[in-house]
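Only one chain is included here, represented as structure tokens and corresponding to the form predicted alone.
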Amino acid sequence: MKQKEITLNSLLNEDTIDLNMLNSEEVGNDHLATSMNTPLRADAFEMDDETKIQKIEQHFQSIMEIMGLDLTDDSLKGTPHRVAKMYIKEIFSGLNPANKPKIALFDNKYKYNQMLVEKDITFYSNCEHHFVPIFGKAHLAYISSGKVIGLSKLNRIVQYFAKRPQVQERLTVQIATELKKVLNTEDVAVVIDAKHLCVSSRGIQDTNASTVTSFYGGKFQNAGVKEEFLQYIQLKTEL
């Protein structure tokens, strides 16, 4: 199946999509982002992590019991706590701004004025419509405006925004927006190629399809610069 490509530069200039006329079933199977910001309540972090884990554990135990599972079984009795801890401390830890990576910049003393590309960043996220995994590769690039960033911080930015309920379009925009802000430059590019288990493991059950999203800012909107970046991310790195 041909990959689906979505270019997201224009999304930054949009507000929200009016969903008043759509019900949950109509929205649920589509990769629809209502805003570039993750939808969070104002009181999202008034409750501490340990309390959240305790409450999720209780609710997940109820879900398992409703499904008819025997929670006295040795294999299942610890599952509610494991799931709750995983949600808060791991796969959705990017919801909490306290977990945002600390970014230090350095002067570009090398006078390197070409693009820097960090490719094949593996990430795992979760579809916000069905809470099943999204996984794939992110490719980032920027042209320095006078500062450079530690390479591992590029990976950390990807992981931070991936570790929350997501749609791929929003994830792409959030990463690009953060890069622009941190590096103080419009010259950033982001391409994400990912598999969605809400497509491959349920619904249409297409195991071959992947989704490609992209953002090109500043100089990367130039056709030649964009093509150079795309050629770099196709390079095979030999170990």
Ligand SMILES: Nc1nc2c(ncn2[C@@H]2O[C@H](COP(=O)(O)OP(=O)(O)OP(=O)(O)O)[C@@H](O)[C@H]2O)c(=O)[nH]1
The other form holds:
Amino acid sequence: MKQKEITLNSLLNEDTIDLNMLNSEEVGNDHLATSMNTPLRADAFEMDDETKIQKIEQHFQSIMEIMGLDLTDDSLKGTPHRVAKMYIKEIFSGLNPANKPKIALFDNKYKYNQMLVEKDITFYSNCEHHFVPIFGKAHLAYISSGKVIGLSKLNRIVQYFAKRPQVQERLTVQIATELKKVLNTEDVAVVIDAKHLCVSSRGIQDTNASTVTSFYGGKFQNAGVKEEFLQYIQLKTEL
Ligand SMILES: Nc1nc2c(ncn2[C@@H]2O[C@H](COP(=O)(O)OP(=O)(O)OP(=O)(O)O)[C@@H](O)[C@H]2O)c(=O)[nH]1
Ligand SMILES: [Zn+2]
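With the form predicted alone already on screen, would you show the form predicted together with the ligand?
Full assembly next; the chain just shown is listed first.
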């Protein structure tokens, strides 16, 4: 299987990126568009969800009509509303910071001081260039700086950032940055192995290629620590 490897640590070189901006995953700051922030307009959430759904429904109906589809057909007539609801409430719900998961941390009373790896987190996202799915596995690791995170919250962080129009590089950096912030440590690692339907189902139509992106912070930049993490996740060849 062919894999394209993009290493992101150079993008996150703290000499070149303002750390305040890295922490600004808030509405209104996103539009300042550092390389890792989803390019959102400042007024992105002035309109409520119900109005957004109504408007998208109207526009999607126009797209279908332009394509010559008969919207009086039983099976098609509900599609504009279905798509609009799916965009706002499901597959792009991670655009809205109101949907950001609340993260519960616990004291590390177990004195566990090795890495914790949450691997094979299945996610579905969508390519921001073609609006077709990106899907795959995310593998996360961290070494506690004193707090322990509930395991499911690692999953929830992945799902939140996946539910946006994405490029895989940005998804990787956004997850890593959030992990660093909530866990108050540089010692985090993220590897994402994903398939892009814009590469397999159209365009070049390569059904075998997958894309691997990675972030290694703090102690994970140490070759031995990184190797231990990679041993645990052992990238699988089929997704
Ligand atoms: N770096 C990066 N590129 C992506 C990602 N998802 C999709 N792309 C690429 O974005 C590019 C968009 O290029 P364009 O030439 O504007 O689009 P296109 O004419 O549809 O290109 P083809 O896919 O080659 O037909 C394509 O090469 C996609 O494969 C991603 O997550 N990261
Ligand atoms: Zn694409």
